[in-house]
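Next up is one chain by itself, shown in structure tokens, the form predicted alone.
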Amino acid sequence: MEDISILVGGKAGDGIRIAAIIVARLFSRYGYRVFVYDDYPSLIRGGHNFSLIRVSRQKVQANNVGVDLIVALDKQTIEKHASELNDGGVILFDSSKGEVETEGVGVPFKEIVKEMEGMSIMRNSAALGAIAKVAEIDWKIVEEVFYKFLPKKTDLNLKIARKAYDMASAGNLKVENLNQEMMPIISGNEAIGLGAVKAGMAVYYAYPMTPSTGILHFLAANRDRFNILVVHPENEIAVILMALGSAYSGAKTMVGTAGGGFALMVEGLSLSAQSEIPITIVVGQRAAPSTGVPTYSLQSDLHFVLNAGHGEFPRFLVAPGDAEEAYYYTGVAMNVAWSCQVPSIVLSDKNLSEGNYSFDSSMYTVEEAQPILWDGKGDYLRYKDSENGVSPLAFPGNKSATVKVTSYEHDQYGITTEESEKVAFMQQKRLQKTEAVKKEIEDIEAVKAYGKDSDTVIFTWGSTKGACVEAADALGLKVLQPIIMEPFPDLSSYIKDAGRIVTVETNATGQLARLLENNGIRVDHKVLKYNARPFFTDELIERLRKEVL
């Protein structure tokens, strides 16, 4: 089989989410691509969750409703989801007793880990084992991903993991290998973290807050080998705070929130505006208003980020679709922030953070763009005039410069003004740079086509681009999916021939439709999803096929 979906379910604390990358690492050993997405609630321990698994020939990035193995490690795994199996599919279940009962390829994985004197987080190694036969994957593939992938008690893994394959059944799922190059795995959030390092990011800060917290951990864990600061403040008001005092002391720097975070920076986000310090921040979408489903996803706050904060100023925002845009965008919204020195956004969301993807690094290269350094002579003015409205950046330190920064209004020295005429001209010279953004960008593709030539043009923008990318190819549409926010792109070549503009999001409201409108592009139907989960492909053609064809 070349596209196989699995679903591995169990509850918070049996080990389901490294259980879901382990499959997937197995399986991308024999070339296949693979996206995995995780869905969990708010629970250390107890709940449902589960881990949907893609893996295909060719790049996925979004799983089908439909799957072709359930492996359960309790009832409930069985109760939800068995209408979801394939016809041919096949259940894997726990058949210790006391345990499930069910048709399918029974394997007793509690007993195993008894009988080997393992902790119960060890049913996940038993059903990696089982998973791994009924899929017919080489035991020395196994091994190899237990040894690189699971460092603590490797050995005790793989001995409950050998049994559970003895005593499992070959199932009919074979895998073949595919003779593709085998990618590595990683997820939205690493990716993000990547491309900002990438572009020389020297400080990154981060409270807490589902979906962004992995871009926390992981550059945390990598900050020696990344050479980077990590740090987490008592609140996100700190962060942003923070943040904005280490960018004027010349570090480039990074933060990482949702929602909810965000609405507490957002006075921070006109200070940078006002004192004109680089930021970059990324805002990881979750369910919301208020706390809303926090481990869920919802496209709900574009264009809270693209007005937030008070006063008029230029703001760069892009919103990536998947691992290697993620990696890339982030990049350039780091190198966008100190080129012109305004506040720049990377808008994720759930799906797109927490989804892990085959991630091909050939696709984009990132590289770290130089800001404008004062050149030393005559007196040194922080917000100098200048064509494009970018001054020059001295940084404190500098025995020749004294720079001031302020959140009042000011001067070109930077002292406070409440002058009528300067502060027009301050205006001004703020509101100039959306030009200079502009010409940064111009190389930067900022709209990606997707699909055949189609009277029916369909837009999606952040995560939903990967359902509609299939969905279009099975029925024979266009897509558009926007990447840059703001400055908002020139789309009319794109859509001259367009008969009908569809748009396809998961929030209740049409959130990219109202945004094409006010960028005088007439939205003719919205596609909407809008309960914390993302589009599925198979689903999504049936809504396209019932909505719009």
Contents of the next structure:
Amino acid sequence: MEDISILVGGKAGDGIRIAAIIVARLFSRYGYRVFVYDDYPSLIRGGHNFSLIRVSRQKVQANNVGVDLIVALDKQTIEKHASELNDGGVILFDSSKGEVETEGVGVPFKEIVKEMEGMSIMRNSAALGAIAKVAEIDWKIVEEVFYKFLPKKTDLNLKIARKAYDMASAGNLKVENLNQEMMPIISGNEAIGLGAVKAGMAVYYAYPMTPSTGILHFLAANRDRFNILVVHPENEIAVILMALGSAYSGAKTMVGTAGGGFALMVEGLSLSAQSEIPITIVVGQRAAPSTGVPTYSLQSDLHFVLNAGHGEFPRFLVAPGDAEEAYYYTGVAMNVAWSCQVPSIVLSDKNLSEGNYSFDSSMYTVEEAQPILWDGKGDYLRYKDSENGVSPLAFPGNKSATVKVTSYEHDQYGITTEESEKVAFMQQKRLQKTEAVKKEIEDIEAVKAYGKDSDTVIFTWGSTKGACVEAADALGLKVLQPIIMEPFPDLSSYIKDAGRIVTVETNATGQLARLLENNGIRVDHKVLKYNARPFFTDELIERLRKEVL
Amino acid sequence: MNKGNKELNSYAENTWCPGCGNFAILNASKKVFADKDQKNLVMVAGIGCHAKLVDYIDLNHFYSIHGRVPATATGIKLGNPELTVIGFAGDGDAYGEGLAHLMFAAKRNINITMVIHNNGVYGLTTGQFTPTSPEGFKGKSTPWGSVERPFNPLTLMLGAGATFISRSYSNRMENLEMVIDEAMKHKGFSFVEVLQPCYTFYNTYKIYNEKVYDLEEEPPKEHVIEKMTEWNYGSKGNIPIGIFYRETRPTYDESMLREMVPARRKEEIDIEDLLKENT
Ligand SMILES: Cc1ncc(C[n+]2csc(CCOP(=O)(O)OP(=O)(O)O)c2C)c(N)n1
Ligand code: SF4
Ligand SMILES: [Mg+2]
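Could you output the structure for the form predicted in complex with the partner chain, given that the previous block was the form predicted alone?
Shown next: the complete complex, the earlier chain at its head.
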């Protein structure tokens, strides 16, 4: 089969997420493109966890509700998901005594682990062996993947997997050799981290918060390899203030958080604008308000990040929709922040941040942009008047420059002022940088278009584009995905022939729709989902058929 | 070339009230800075009357926001450890709005100096009680008299792990200069509290002039707490000034940076290997 959907379910602590990514890696070796979505509650043990793995010849960035294989490590997986099995699908389950009772391929995972004297979490290795057999994956591939990605107790894990492999029987999901190049599999968070490092990030500050914690872990684990500093301070207020301090010193910095942490950073965001110190902030959206549904997805912070901060000032905002875009546009955000001395924000969401993707590194190149530096002539003025509002940078330690930055309104040297003319001048100087930003991003794709020309045009953003692009393809519709949200791109050429405009996004009020309407684009219908789950492709096709076509 | 006492004055107009204790802190700082490596010196300030000091001195500064001086200063030091970073904060600023940052800066032993202008009042917002105002303090937000007890910043700093803890008084110029200078020389987190009468909203000159005395020598370890608590920011006890505590411990910047200077990082990172590892 060229397009397979798999669900692996169990309790927290069963190693579901590891198993899911290994499944993806097995198929990846045959040239499949993969997307993995982990659905897990905010707890460490117990509860119900499941991961959805989609493998396909084409690039896929969304899952289906309907699955071809259900792998059940607990009873709840059957209770909750058996109805999602496609016709001809297979259920693979732990048939050990007291575990799961159902019809399908039963393999006693637990008993195998016991017999081999493994740890209980190694049930996931038994499951992996059995999955490999159901999909008729070559045992050599299983060995290769285990050695590479399960470096601890590999032999024991393999022994367990082998036993399950031998006991299971082939289903009708045979893997095919697609003769396509193998691609790396990375998460959206890792892609964000890589984009930042490529754009010259020297310091990363963050306080842990789902769904952005993965960036912190990834960068910390690779600190020495990237030769960067990674710091976990006392709270998000410290995070942003430290980042601004380091940037003032001359170090490119990024911070990462979710909506709640960003709320704490907002005073610092405004400081970044007033002091004109570059900063890049990653905001991973999760289901809110407040603590909300912490490990689940929603796209409900678009207007928050667009409008956050007291006062009026330019900012740059991107909302990537997949791992390649996360990589590239994070680099763009870093570059714009430093070239134009404005805060830049990368708006992600749990589905993108924690989703695992086949990553095509040939799609984009990230190159570090160099900021405008002071030429050393005359007296240094940190806030010197200039044509586009961007004043050349100097950093403390320069023997010819005194570098004064401030949260107060100030004169060109950086000393507090309350004089009406100077106040108005500086306000204007900062706002002028919007044009500088526009110039900087002239050649960067701000909107992506997919599908065929159609009377009805679908607008979507962020990770929802995954399901949208597929659904639109099935229905013959055109999809537009704005990635640069501020300064908002001119869309007139994209929609001049549009009859009807429909938005698809995961929030309750239609935030992209509102942004479009604020920019003079009439929205005829909003397709919304706000139960903290992403759109699934099959589900979205149904919704579009019912509501739009 | 270093700027002397005169060149250290910026063109900013000084707007402190006549008689304000901040003048002495400004003068002492300028005196100390005259002999320092000025191009690598960065002053950081919070928001309040105290903070204007950085506008008045013609050296690098980061005039930050209320309460966040230690965090800002930490970031500057981590960005470029060759910089000497000195923060000036108010008691409302450092003990109220941003206490967590102060405690963590001490805990980490980041190599910066924090000077706290403790006037026992919010000056710039025209006279409310602060974390170190005495119980019963009648400010504009507590006209009935504050019902909270002040805390003792010196013991707080000791508990948090500060490696240099001192107190001075703006009306004891020599001691003030000595303490700021020693604090800046200390490798690690240096805490300097300056008792700074607010002439307009909380004039404490009389009490301090009477009660303040010079420690002269740093107390032996076993007497540190006793000396720190001789005065607990209330009406009882004489008020020792000077250096209370000094200790050497690896600094946060050294331990975290290990020779790295992020501000000068120029590196082409090849991600191909990492991607291969994930293939
Ligand atoms: C977040 C925030 N809250 C409140 C204020 C208003 N504010 C400015 S200065 C100040 C208090 C200043 O007191 P202190 O730090 O003791 O400084 P002083 O004026 O006494 O030197 C306050 C509350 C502010 N600037 N920022
Ligand atoms: S209000 Fe008090 S602290 Fe502020 S300048 Fe006047 S005397 Fe000094
Ligand atoms: Mg005060």
